[in-house]
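Taking the form predicted on its own, here's one chain by itself in C-alpha cells.
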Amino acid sequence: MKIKWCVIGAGGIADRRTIPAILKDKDNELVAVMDRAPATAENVGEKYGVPYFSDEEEMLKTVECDAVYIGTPVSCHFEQASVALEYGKHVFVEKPVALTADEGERLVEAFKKAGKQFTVGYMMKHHNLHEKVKEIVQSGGIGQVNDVRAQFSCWYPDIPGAWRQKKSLGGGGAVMDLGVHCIELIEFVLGEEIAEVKSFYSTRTFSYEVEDGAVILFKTQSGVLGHIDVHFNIPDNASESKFELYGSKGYAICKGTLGQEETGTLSYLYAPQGDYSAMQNRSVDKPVEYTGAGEDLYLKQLSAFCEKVRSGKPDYFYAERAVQVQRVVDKIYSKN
C-alpha cells in the first residue's frame, strides 16, 4: 500500500528533513504541500513538483491523501490535527504534541475514537545508540539506575519573525523546543515517568520573550534522580550534547547523540564494586564503545508510523507518551 502524504507547514524542518525522508521510501508519495506563507508554499511545491496551497482545508478538499504531516508552530497543532482528522486522515505531528497536555490528550482521544493513527515526532528514541542504552538499562547492565543527566543546546539568537521566540506561538523557549526531547528520551529509556520536577529558567543572553536557558531537576516514579540542561545561548560547537546514565554497577554515556542525525558515540562500562573501599582508589576500566549508525532518524520514525497505518491497527502508545511529556512541561512552567 502506497501512502499518499500532504504536508502542512512546508518550510523549516519539513523541507530540511521530513519531506526528503518521505521521498526516500518508494511506498510513500508526496502529493501536496501547504504553508500559510504563500512564497514558501510555492517554493517548496515547485521544488518537489507537487501542488501547493496556503490553506490546509483547501488542500485537503482538493487533493486525495492518506496521511498528513504537520510541521507548523505549536500553537497550530491542535487545530490543524483536528481539521485533518475531520477529513479522515492519519496524522503525524511534530513535537511537542500541542501547547498543553490537555490539548494533546483531547487529540489522542479524538484519534482513538476515529480509529486513525496519530503520532508525534520524537525521533531520538529511534537513534541506534539510544535503543542500545535502553537495552542495557532494561537488562540490568548498569544495575539500579540512580542518576540521569541530559545536556542539549543550540545557538538560537534573536531572529525577526521566528515563531519559537514568541510564547503565543511556541508555548515557551528552550524547555518547549529542546527539553521535551530530553524528557521523552529519558522516559523511553527508563520505561517510567518523571513524577516530580523543579526548575530554573531565564532569558539571559537574548532579548526575546521566551527562555533561552533552563535547568530542570527531576525524580522518577521509582526514585531515579536527574537533571536536564537546555540552552539556546551556548554555541553549537561548545556543547557535547550528552546523555548520561549512572547506576549501581556502571554507566552508559552518550556524546553527540542529541540532535537530528544518527551520529555520536556510546561508552558503556560494567563495573560492579562490591565492598566499600576506604581508600577511594579509582582505577579506570576501559568501557565498551559503540558508534552511531548514520541512518535517517526521520525516515525511521516515518516508517514506524506507516507500518501502523498499513496494518490497520492504530497504536497510540507514543502519542500518549507525548502527552505525558507535556504534563511535565506544564508543571515546569506552572512553578515559575
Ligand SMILES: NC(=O)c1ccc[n+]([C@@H]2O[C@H](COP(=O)([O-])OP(=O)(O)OC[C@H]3O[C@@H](n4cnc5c(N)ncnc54)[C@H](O)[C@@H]3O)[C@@H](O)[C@H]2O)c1
Second form
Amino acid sequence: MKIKWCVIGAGGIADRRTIPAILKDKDNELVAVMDRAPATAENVGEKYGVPYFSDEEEMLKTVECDAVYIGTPVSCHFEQASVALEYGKHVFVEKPVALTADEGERLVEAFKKAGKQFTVGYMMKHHNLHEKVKEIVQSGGIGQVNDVRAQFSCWYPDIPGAWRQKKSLGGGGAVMDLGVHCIELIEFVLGEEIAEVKSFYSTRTFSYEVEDGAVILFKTQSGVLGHIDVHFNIPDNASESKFELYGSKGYAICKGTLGQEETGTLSYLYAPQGDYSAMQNRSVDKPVEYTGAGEDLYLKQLSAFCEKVRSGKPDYFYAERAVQVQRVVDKIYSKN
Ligand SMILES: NC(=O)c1ccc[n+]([C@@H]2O[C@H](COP(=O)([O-])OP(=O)(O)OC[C@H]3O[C@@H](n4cnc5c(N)ncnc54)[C@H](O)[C@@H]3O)[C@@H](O)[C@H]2O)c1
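Swap state to the form predicted in complex with this ligand from the form predicted on its own:
Next comes the full complex, and the chain you just saw is listed first.
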C-alpha cells in the first residue's frame, strides 16, 4: 500500500531530512506541503513538484493523503497533530511531542481512540550503534549498569526571531532541543524510566530567554545513576557527542553517535573483575570496536512508522515513550 504524505512545516528539518527520506521509498508519495511562510511553501512545493499551501486545513481539505508529517516549532505540535487527526490522518510529529507531557498524553489518547498511528521523531534509537548498545546492555554485557553519561552540544547563538530561543514557542532551550534526545535514548537503551532528576541550567553565553546550557543528574527506576550535559554554547568543532555506559563488568562508549547521521564509533569492553586489587591496575584488554553503518536514520524511522500504518495495527509504544520524556523535562523545568 502506497502511503500518501502531506507535510506541515516544510522549511527546516522537513526539507533537509524527512522529505528526502519520503522520496527514497517508492512506497511513499509526497502529495503536498504546507508552511506558514508563503515563500517557503512555494519554494519547497516547487522543489519537489507538489501543490503547496500556507494553511494546513486548506491543504487537508483539498488534498487526499494518508499520513501527515509535522515539522513545525514545538508550540504548534499539539494543535496541528489534533487538526490532522480530525481529518482522519496518521501523524508523525517531530520531537519533542509537545510543549508538556500533559499535551502529549492528550494526543496519544486521541490517536488511540481514533485508531490512527502516531509517533514522534526520535530517530537516534534507530542508529545501529545505539541498537548494539541496547543489545549489549540487555544481555548483561556490561553487567549491572551503574553510570550513564550523555553529552550533546552545538553552537546556537542569538538569532533574531528564532522560535527555539523563545520559551513560548520552543518550550525551553538546550533541554527541550538536545536533552530530550538524550533522555529518550537512555530510556530506550536501559529499558526503564528516569525516575528522579536534579538539574542546573543557565543562560550565560547568549542573551535569549531559554537556557543555553544544562546539567541534569538522574536516577532510574532500578537505581542507575547518570548525568546529561547539553549545551548551545560550545562551538561545533569543540562539541563532543558522547554516550557512555559503565557497568559492573565493563563499558560501552559511543563517540560521535548523537546527531543526525549514522556515524561514530562504539567501544565495548568486557572486563569482569573478581577480587579487590589495591594496585588498581588498569586493564590492558582491548575493547571491541564497532562503527556507524552510515544509513539514513530518517528513512529508518519513517519505515518503522509506515510498517505500523500498513499493518493496520497502530502501535503507541514510542509515542508513549515520548510522553515519558516530556514528564522528565517537566520535572527538570519545575525544579528550578
Ligand atoms: N529529529 C531531528 O533530527 C530534528 C532536527 C531539527 C529539528 N527537529 C524538530 O523539528 C521541528 C522543526 O524544527 P526545524 O529545525 O525544522 O525548525 P525551522 O524553523 O528550521 O523550520 C520550521 C518550519 O516551520 C514553519 N512554520 C512555523 N510556524 C508554522 C506554523 N504554525 N505552521 C506551519 N509552518 C510553520 C517555518 O516557516 C519553517 O519553515 C521541531 O520540533 C524540532 O525540534 C528535529
